[in-house]
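Shown next as structure tokens: one chain only, the form predicted alone.
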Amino acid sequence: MNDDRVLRQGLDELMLECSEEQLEQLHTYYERMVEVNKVMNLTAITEYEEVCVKHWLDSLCLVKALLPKELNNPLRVIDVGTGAGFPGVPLKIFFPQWKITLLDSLAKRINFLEQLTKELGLSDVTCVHGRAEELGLKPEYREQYDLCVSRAVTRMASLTELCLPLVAVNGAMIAYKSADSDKEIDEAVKAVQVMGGVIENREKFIVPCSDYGRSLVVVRKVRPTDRKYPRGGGKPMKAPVI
């Protein structure tokens, strides 16, 4: 039996209510993830309380970077480099009105997420196997999202080139970074400007029920991204705009 005291304490800190249905969805999520993790590398974190803090609560800390009126809107959201579904799936569970696209470059992860989201009964979730540098050039994805989120371990300048072309003007990308990432964020200022954005906020905090420092970097899209971005051939990673 899972002990949900830490989870509930963290949700209280984030001022998020959790219904029995949502709690059951999280339990199912955990069970399926741990089960599949035995045959496929989804996460190094498998102890229940750690998953609650380092995956779910961390993902849900997005509430610190958005206004309540934004959170309550039926946002079009894409999660770039979603991996085992973080932060996209926890966000969908708590904000069911959002239309979520989960993007990952590994087909096995996408297959897992397709099965998982069906089992959890989540609607308006699209699981896409592909790379952001390719999707950002396709009309059906380019500048189609109100919000792009990513917990991917990628330099901020590179991540900006991958994410911001997917965001509609007046929308935003939010990058999950460590608390000591100021230098990396400063180095990304040029990339942010070139991609049509401005750094609107750096929200620093400690993840609930932990001592883990986190920064959420909010980049607002203020004009369309030049058609030559994102660059292909892995250039956003190999030669970031800095």
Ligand code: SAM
Given for the second form:
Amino acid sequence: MNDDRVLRQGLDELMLECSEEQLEQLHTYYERMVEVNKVMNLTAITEYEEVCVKHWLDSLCLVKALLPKELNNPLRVIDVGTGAGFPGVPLKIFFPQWKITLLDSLAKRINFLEQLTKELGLSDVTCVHGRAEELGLKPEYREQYDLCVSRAVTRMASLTELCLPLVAVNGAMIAYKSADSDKEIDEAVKAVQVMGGVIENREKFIVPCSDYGRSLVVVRKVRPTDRKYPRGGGKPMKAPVI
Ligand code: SAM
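Switch from the form predicted alone, shown above, to the form predicted together with S-adenosylmethionine and output its structure.
Below is the entire complex, every chain and molecule, led by the chain shown above.
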């Protein structure tokens, strides 16, 4: 039996209501993740309360960076480098009206997410195996999203080149960074500008029920990304625009 007191306290802090169905979905997510984690590397965090804080609540902190009227829209969302589904799956559970694409370059993780999202009964979820820099060149993905989220994938300058080409003009990319990432974010100013964005906000806070400082970097897309980007051959990572 899972003890949900910490989870409920954190959700209250984020002003998110949780139905019995959503709680059930989180429990199933936890069980499947821990089970599959025995044979496949999905997460280093497996203790229930820690998962609640470091995976669910951390993912859901996105509510601190967007207005309720934005969050409640039927947004087209992509999670770049979703891994075991963070932050995309907890967000989809709490914002079921979103149409979400979960993208990862590791096929095994995408297979896990395909089965999981089916079992959770989540609709409007597309699990895609591929690299963001390749999808960013394809018309069916390029500039097709209102929101691109990403946690723990690569440094901000590289991440901007992976994510911003996927975002529609007037949409946003939100990067989950640690609170002490100011230097890394300052270093990304040029990449943000070159990819057609502006840094709109750095929302800093402590993740509920933890002492972990988080910074959500909101990059607004203000004009289309130049056709030259994203570059292939690992260049966004090896030679970021800085
Ligand atoms: N976002 C998840 C989280 O916060 O728990 C996973 C983070 S994990 C450290 C990074 C993930 O990004 C891995 O699953 C990796 O396969 C994926 N990844 C790395 N580079 C990528 C790329 N260029 N395109 C798509 N996925 C990528």
